[in-house]
Amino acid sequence: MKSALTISLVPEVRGGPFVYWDDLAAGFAAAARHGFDAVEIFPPLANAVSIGVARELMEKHSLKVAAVGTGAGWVKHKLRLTDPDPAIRAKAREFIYGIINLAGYLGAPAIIGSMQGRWDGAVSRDQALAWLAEELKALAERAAAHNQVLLYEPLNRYETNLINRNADAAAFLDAHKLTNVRLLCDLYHMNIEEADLAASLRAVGPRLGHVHFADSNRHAIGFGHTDAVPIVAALRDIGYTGYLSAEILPLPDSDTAAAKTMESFRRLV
């Protein structure tokens, strides 16, 4: 398993879950100083991140880049793959395209959690994840030609009412032969919606391509109460040699929460 932290570029967000904020070189040189493995990073608009540059950060760094979110697309653009309105949904496809993009060119995966949107109103849960499945089919589809696979994240009940828990988003995956899509499960999404954290991922095993590292409070692990030692046994048992990125709250400060997780990564992996 290989270590990374968070990135934000996106000011519509700032004291949210992400570590190091604002400016990328200072994002990547903290997170080698630190001793991570690669940074994820979120970003207001695919063209907001030169590639030429991100890739020079990875080689003076030696550092990957482990995904690139596409958050900002409803945080800051308000644009859901399961908007109502048909001109919205073919936008954040077009947003989310980008990323990809973006992504595929750093030898990266994209994320998609906050842009899946929900159902209410007219929209019926089934009619909404219909529209999910075209969107990821068709994201996928993009993402495959990058050489990626597409990360899919459940969320929380308080942040989307389409699917919480990991093997509901497994068999949503499988019941429309997503097969270029991977999970990306967050430990503390996980903390609100599953049973047993361990048993989820290993339930899921196959299908998980990504690991969101905070602990129950959503700062560092080792900061709240989340119990990551029967999780990290789940990860091996099931050969799981990805990330585990911290997108944590930058508390009691960036730094410092960098440097906890990376002290509670080398303890248990």
Ligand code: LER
Contents of the next structure:
Amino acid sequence: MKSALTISLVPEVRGGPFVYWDDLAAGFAAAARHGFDAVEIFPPLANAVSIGVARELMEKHSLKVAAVGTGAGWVKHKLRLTDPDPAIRAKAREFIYGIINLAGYLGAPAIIGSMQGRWDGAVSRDQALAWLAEELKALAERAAAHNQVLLYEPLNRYETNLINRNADAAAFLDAHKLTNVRLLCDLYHMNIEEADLAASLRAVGPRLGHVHFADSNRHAIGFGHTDAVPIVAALRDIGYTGYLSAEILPLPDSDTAAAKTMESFRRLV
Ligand code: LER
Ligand code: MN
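Condition change, the form predicted alone to the form predicted in complex with this ligand:
First the chain shown before, then all remaining chains and molecules of the complex.
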């Protein structure tokens, strides 16, 4: 398993779960200083990150890009894949295609988290899930053109009413034959939704593509009450070799959160 931390380039999500903020070069330098393998980038839109600049930073610091988030499409631009308006769904898809291309050129997958949206008003749950399946299929095909998977993240009940639990997400991928989509399991959302985090990851098995490595309170692993030992044992047992990526609040400050994550990572992994 490999380590990663998050860098947000989106001022609108200030207060959110990202270790470093605003400055890609400074975030890369800090990740390298703390001994991480990779960074996960949260850009405001695809062309806000220069592929050339990002590749230079990867080279300079011997870091990979673990994943690229698409959530700014929702929090900044109010686009979602299950919006009742087909024009908004189309814009959401275009926004994500851009991020998939950026991520692909950096050797990374893109993440569908808050862009999945929710069902409400005139839209039934079945209709929203049908749109989501259709969009994930198209997006996963674009990802495949870059030899990448697409990451789909179940979120807790306060962030979506579509799919909250890993088993339901896995069944959804299977039912719609979304074979190039892998699950992103976020330990913070799981702490709210799952009865047993380790058992849930064992059941996800080979569908697991990425892990958001966060404690019960969304602080660095080691600063909350999640027992990470059985979780890492489960990940080992299912043969997971991907990233444990710290998508956590920068508390008490970014450097302490990064250092605590790395201390926990070395102890556990
Ligand atoms: C995104 O990875 C996520 O976990 C959501 O809670 C948005 O912050
Ligand atoms: Mn997450």
